[in-house]
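Next comes just one chain, in structure tokens: the form predicted on its own.
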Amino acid sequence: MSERTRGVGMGRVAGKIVLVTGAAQGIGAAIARLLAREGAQVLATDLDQARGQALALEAGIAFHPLDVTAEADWRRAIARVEDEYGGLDILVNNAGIALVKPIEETTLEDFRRIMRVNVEGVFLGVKSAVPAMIERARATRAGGSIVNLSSVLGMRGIPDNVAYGTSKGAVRQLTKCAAVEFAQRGYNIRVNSVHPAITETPMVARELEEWSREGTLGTQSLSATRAAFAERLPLGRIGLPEEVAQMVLFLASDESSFSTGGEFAVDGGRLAV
């Protein structure tokens, strides 16, 4: 049995300093665990301090409370990274929230709340982290890496998701703008986006409940809603957080050293149909 099969890391990000947002559960927790197993020093961040600290204890990593919409919180998190680790190699902007509502029922405050977390949070992360990344990035061929979690809904539409889909489309474009800018400025920092389809997370569990209540997929049965969504994916099943984490690991590692401004789907084939 190989080390990878046993779940022992192969050191694909050994020696890298990583900050992951929204790391207390779901995809963020899977990313933090995997990068730590692969040799990185991980600072997990989240608003949920209880779950974040539990993850840190379990995975043997550090935790820092962070509201991604608060610039002062970002300053404190980056200052800790610089003080304790000497800089940053990898930023994973994973924190995000969802909203399932028809357009006419979506309030302006609903829309702004989603945009604050999902778009402004990513913008502040990129803006805050880059100064801590440049020196270390320029010292290696592969450079630094920023991975932004978008969604398949940032690339195609679905009913009752105007705020979430718009926010994830903005993350996709923010990623491309930052990638080109940092390349032209010689920062040697790659920026890519990851686009999961529906994944087994607490947030998605809540979304499925909302979709069933709204009848978004033509049924108000939770089990039928779940089955209907799985049927939309050519692979015929809902994804796992660990499968998204594997894509993030590739983009965080030196294996993706010639990839920037790209969009990487982890979607069971959803965007192919």
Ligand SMILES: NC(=O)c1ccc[n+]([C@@H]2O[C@H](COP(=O)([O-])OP(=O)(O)OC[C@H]3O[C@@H](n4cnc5c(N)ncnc54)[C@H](O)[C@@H]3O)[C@@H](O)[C@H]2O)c1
The other form holds:
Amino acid sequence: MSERTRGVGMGRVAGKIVLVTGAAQGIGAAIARLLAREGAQVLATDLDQARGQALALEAGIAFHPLDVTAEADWRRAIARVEDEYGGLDILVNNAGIALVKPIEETTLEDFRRIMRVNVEGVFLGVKSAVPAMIERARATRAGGSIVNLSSVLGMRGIPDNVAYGTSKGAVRQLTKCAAVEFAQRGYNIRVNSVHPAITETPMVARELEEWSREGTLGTQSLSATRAAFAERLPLGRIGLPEEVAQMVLFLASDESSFSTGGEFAVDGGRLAV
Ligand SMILES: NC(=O)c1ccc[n+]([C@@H]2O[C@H](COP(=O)([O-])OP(=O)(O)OC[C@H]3O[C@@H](n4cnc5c(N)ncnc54)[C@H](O)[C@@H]3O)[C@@H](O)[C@H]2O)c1
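Having displayed the form predicted on its own, please output the structure of the form predicted in complex with this ligand.
Next comes the full complex, this chain leading.
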């Protein structure tokens, strides 16, 4: 049996200190598990404390409650990382929320709620984490790494998705601004965005129900909506959280030492059509 199939990694991020947001379930949980298996010291964070603590216990990692929209929460989480681990190497801004609604029915408060979590949350994460990353980043050739979860919907339009799509487009651009700024300042911190297509998580289970209710893809049947989403992807299936986590692992690791400001699709070919 290989090391991989036994669940023991190859140490691709051995010794790295990592903070993952929205890690209680879905893609964030897969990222936290994989980075820990590959040798990182992972601090999983989430708004949902019960689920986050359960994940941490099961994966043998640490948990800290963190609402990404609250600057005081960020201060406390980063202070813990500095006190317990002596700094931070990798930040994964994964927490995000979705909304399926036609534009005329999207209230200003709906729009702001999505922007607050998906955009302000990433901004606060980058801003809060960088001071804790610089020293360790400068001491290594590959430097620190920030990975932001955007989406194919940050690059392509889809009906009934104005707030989410706009927020994910902003994450893509925030990533590029931060990447260029940190490179020019000599921080040695790389910043990249990851763009999944539809991935099997609790978020998507909820969204598929909403898309079928809205009839966004021309059907109100849940199974037909699911099939229609899969058919839009050249690979013909919905992705898995573990497949997104593998891309995040690459970007977090020193293997991606010459990549910054980039956009990395994990989309079954969606952006190629
Ligand atoms: N699942 C997909 O198809 C897909 C596709 C493209 C991009 N993404 C992005 O990937 C990321 C993860 O998505 P997922 O499908 O795993 O979602 P999910 O809803 O299954 O999990 C998201 C996690 O984020 C947490 N969270 C929500 N608001 C938070 C806040 N304010 N502070 C801290 N934590 C908060 C939730 O408690 C939850 O544990 C999101 O940014 C999402 O937009 C997902």
